[in-house]
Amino acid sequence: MAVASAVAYRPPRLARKRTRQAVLVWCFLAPSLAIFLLYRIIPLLWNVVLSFADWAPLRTIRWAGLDQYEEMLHDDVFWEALWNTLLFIASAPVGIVIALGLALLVSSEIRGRDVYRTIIFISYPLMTVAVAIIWRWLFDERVGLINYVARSLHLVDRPIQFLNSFVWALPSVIVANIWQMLGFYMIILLTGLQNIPPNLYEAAAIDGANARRRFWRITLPLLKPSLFLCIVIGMLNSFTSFDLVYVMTGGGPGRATELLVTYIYKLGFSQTRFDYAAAVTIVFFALLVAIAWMANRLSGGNAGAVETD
């Protein structure tokens, strides 16, 4: 009777197999989850706590409430860095439009298109620091190639101080950032173009639609997921372009190229104001989430969604 009872209460073989599989999956996931928790979640939570505190190294932490955020409202450097960051983000669609034109060009039947694709894409794998050094040399007022060509063609009388000018410094950094991301945008859009069924274009051509109407009615709507991906990547790149800006201008001249990410770095590691830097980081993160949400809503609200049966 006892043996029969034990058999009756024994878990089914299928349930035991699923339990072993679940344990095995969690064992494989545990290292990655631990690293993610240690280097992502815990620093994020600590950053939130620190933004409401008054703390510095070798000093006891003290509750400060909204003091850091109130100071931010009257911080001219913060507002200028925020404006420069928004301009940096607004430049991403410019690069995407240029990349779309290049993707349409290299997807057509032209001779040597594979070579053109390689040349355009080669800018992306370069290290950002290397890109910054290259463009800093190109914009140099003494030995820079751009000033040399402009003076040789008699377009200017004297060299233009691109990176030392309050007017030209930020546009110069934006140009370097667009050039670096151009190849990546092009590859994403080119993949989207190749996934469009050719019979749609054939049917539209038979119906009498010209190339312009085919682009607006077929190409652009079907490229929406690829365009949204480029926009999100462009925004993230604009938010994290610390190394490019820091190597090219260091945030100068003055605060002409100061971004939120460079301002946070200077607050934390130059001024050792980690509490105020944490508050700026929270605003920085909220701005990123808000812009990503707006981009998703403008794209129809379901961009990037995966269709399931």
Given for the second form:
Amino acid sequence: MAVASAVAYRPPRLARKRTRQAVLVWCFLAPSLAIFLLYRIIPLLWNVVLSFADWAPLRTIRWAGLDQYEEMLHDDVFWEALWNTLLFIASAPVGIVIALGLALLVSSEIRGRDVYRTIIFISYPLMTVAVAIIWRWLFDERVGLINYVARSLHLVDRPIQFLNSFVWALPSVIVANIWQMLGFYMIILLTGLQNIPPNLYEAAAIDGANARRRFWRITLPLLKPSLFLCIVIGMLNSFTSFDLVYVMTGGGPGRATELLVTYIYKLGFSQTRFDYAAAVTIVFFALLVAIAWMANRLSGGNAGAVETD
Amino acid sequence: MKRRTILQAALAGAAAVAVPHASRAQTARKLSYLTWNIADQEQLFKEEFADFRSANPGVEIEWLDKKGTELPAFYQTQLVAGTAPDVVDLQGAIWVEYAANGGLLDLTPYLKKEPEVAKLFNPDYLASWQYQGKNYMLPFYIAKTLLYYNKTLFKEAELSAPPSTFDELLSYAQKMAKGEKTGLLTLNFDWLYWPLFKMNGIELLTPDMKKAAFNTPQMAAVLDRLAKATDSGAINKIYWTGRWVEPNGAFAGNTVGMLHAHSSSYFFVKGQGSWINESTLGVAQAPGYWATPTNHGFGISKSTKNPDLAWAFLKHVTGTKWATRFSQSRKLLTGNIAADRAGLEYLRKDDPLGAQVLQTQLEHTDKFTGNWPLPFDAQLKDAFYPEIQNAVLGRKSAKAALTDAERAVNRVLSRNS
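In place of the form predicted on its own, output the structure of the form predicted in complex with its partner chain.
After this comes the whole thing, all chains and molecules, with the earlier chain placed first.
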């Protein structure tokens, strides 16, 4: 008891200093918190309200209960957009595997590896809209490089309408997305690779482990935090790839490349159905949280953490 | 001391609040003017504004131009905030939604008060801005669909004149399809493809616009024929999926026999296709003379604080003097009868083929289709077209696609009834 009261007791000067410090900290935090509250929390709450309402610009708001959510159950476009979004998310690991190969390659003792690293990374800082335009031209059926090469090599007789085809449109957009993220994944994985102590490889080599065993037993387990960080970021990025899809295909042809995020935009700004768009956004948000939580759980709750010992 | 500081702060605050009010009062005769993707006309607009200011001293005009995809979102936000631009340029059917929800000022009383204004315009184009008997817009520039045809490919296929029926349209397309060459393309945004169905007697909705009316054996037969023609290569697949650049670009590539598009396409195609001249490109009305208009018009936001001034400005920019200048500068038609006459005269000397294209825009204006004045037009389009794509591209049978489209369209109609 005496010990407890001794711990609780603080000299008045120290307590005042602590209070001043706390005030200062809150003062520094306040602008960021205000912006976060204003631009994230309040819109999110308003979105929740809107999802249970019947509202459009210039119309009075009316309580609609679960009508919007009920409509979602019968909305074929919503399900198609959800399926496409899940396919898009599922493509993230493909990019990570390619990036891992590239990271292993550029971390080895090859000549000009810094140049290769720069070339691979350069796609990431590019604006997504620029990436979309580049790939739109690459896939173009009349003047696109891919069709030109395919026809020059007599692989196809007629140009493939990549972005106008129900079959090819989604894979084409996924390719562009993977290309853009490749540099980012590679840098994360490269950092992870460089954090692996070289003595582990030396000891394994002395014990007679070949390169394959060293990769499976040392590299991959120790890269786990970096890999999961890539997976989490890759999934979140795929989930919100609005600009890429919007510029490359606009969600078409038909609904072939419609993602939830492009569908929400169209509902809101083309069809002026902000209430239904809000309901879809809530479902979208819940999915996003669930996927991020699941990915983090799979990584042991420490995605991106640096192993210190 | 402390009290003085509080007083000073209070005074400063009051001044900060009062100054914008004072400045607003000084610029009470200010007009904001929002146009849609026409920033290239800056010089002309500046001259127009100067002319307007000389007749209306003290008026300040703030001009803002937004790109195609940006304007609706921008204008909507401004409407909700109650700060919408006084005069706005809107395209297609988007205005109906704003008019129906009280965002736009009804211009009918002004037109009744000054009947000479309405007489300036082509009545069919002016009527296309009516919703529930009220006129909400004045024409800024106008266009409707027509049929372009490649005379060289026609000659190769031993065809002498453009098609005059749907059967001819498909059979001509089939005759020209060979190797990489295809027979027909259309633009497909904003119901621009609808004349194809209308020429077969198909209606989208019942006359009271309460139910879908297109799910008929006739429509299924038309879709089946279009699907077969697409599969055989007579119709270019981009027909159904491409937006603006792709179909126009494909036609400019000199490998497509016919392009169903509006007059604006001519200038895009001409810019890309070096083969285009009077002896290689023909222009005609689509079979049955049906055409879908796709116009730009000017309206006044209901939130305007200066409705009379905005109306005066509207008359100014759509009046014969400036509409003529605009028509000549942009090589288009404005809906203003005298301005279009002068614009065409000018273009006949400068670009005779362009003049032929624009001439089609003034003919058969009583045969507009695909321009239903519905406030939920965008929802309707979104419910209908993807199913049509499914049918013509062979993803669903015509019957199944029509059933799904009918269900989706009726859902939109009942939701908005």
